[in-house]
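This document opens with one chain alone, in structure tokens, the form predicted alone.
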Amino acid sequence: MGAQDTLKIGVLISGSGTNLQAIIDAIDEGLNVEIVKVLSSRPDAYGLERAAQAGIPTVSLSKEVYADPDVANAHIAAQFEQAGAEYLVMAGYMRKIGAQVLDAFPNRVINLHPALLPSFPGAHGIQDAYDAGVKVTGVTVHFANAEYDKGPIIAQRSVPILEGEDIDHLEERIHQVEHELYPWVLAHLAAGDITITPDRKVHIANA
């Protein structure tokens, strides 16, 4: 992909799609990215409505499809290959990505995690950090691999936990950082700035 080409991405969601909306808004403001398809693990996810309003093709998978993970992952890979996606972006996608997807998009599946990995992995990163009493948490964007939340880290932003802050307020502030960091990473991807070294470290030029 040349530096001037528009980066084509597929986005995977499971819920309201606020990070999807942040990417859509950034594209409207000049981010050199095109969302070629949005796939939801839930047919009732509001993120599908956000995509439809932006004129983005959508597909949703039923619980029956996910009953066989191999079938589901093969279907996901095929959907995004047919759409011409170069990278896959998980934006609140609550299912584990399998080998069929990772093999079809090697080092090209990106995930967002609401904590500073490797600390507080898993589905409850915000709550776990809050309950642990740490003074600083944050947001991580990383490449997904076969190990949950253990792929090479692309970028991180810290978020201090304020004295007396409740979990809802912390969650709101973390989401604000997510909405800034994901488009930032995608801008560097689109510019060809991001590379993975042989020892699985991520280098970002012009950062």
Given for the second form:
2 protein chains.
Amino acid sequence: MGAQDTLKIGVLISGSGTNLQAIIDAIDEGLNVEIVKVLSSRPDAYGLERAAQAGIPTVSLSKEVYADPDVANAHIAAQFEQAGAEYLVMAGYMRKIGAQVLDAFPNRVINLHPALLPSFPGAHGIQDAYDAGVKVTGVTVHFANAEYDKGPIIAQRSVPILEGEDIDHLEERIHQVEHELYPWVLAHLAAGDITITPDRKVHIANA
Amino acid sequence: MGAQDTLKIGVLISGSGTNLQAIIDAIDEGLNVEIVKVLSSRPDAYGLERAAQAGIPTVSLSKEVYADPDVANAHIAAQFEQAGAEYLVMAGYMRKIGAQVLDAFPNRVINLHPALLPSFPGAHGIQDAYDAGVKVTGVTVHFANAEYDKGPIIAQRSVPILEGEDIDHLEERIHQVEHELYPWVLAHLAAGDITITPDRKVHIANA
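The form predicted together with another copy of the chain, contrasted with the form predicted alone above:
So here's everything in the complex, that chain up top.
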């Protein structure tokens, strides 16, 4: 991939797809990325409609497909390889990514976590930070690897928790930061700016 | 203590005392705090000179005193009680605070940690964050309790790690934030703004 080529990505979703929408909107505004396929772990995910409205091919998997995670993950890897995806972008995907996918896209699966990793990993990053009483939380974009939530960190943005703020208000502000940060990372990925050092540090040129 | 009274604090140091100096400077500029005693765990700590220059009574403990930590901590608690300290402020104090001190000053011992807790606890918060490759670290002021680095968080400030920044530069910027945040917290403490809820969340009025 040259720096001038459009970056082809696959997006994995499970729900409403607001981060998918943020990427679609950024592409409309000139982000040098093409979404070649959207895959949902749930057939009723609203994000599938967002993809269809944007003319993006979709595939949804049922619970039955996931009965054997190895089979499911081999299927997922094959779907994205056939679609020509160079990178996979997890956008609210609530299933675990398996070794078959990580092996097919080594250092090419990107995840977003709604907290400042390594603090508050897991499925409830916003709530856990709120309950812990921290005063600063944030958003992390990182490479996914076998150790969940522990892959090399690409970018982080802090979000202060305001005095007296309720959890809904905090969630809304964190999602806003997500919707800015994910396209920002993809732009640098498309430009060829992002490198990983042997000690798993990520550098972004022209940041 | 009424909100208008000067807050009397004891400060614990082990080294150069740059945070102590920041508090002394803030007092010179109107911070409503009096340092009633500075205690050092090392007789050669430069912070003792800073205290003496500001006319603050000092006491230093030798390694021999710490041979029995229970005795040492009972001595520390007595020193600060006799000096009339209402709160204790740890400013680069490299010894563990014992139960005798925490019991004598319940929810009244404050510590500063050079990272965004709960990330990177321990003695090397800046280095550990740098080595982990996170993109945002910061400073935490929290109440010390028996579980080190896990007391209720009073205030946090984020510090982004800059692309290509070396550890010395990062340390300098983190120390700058420390020197602003500690007096800020003490001002709110002196004003009676800070409360702890039963679920260990800290609220700051007028923040």
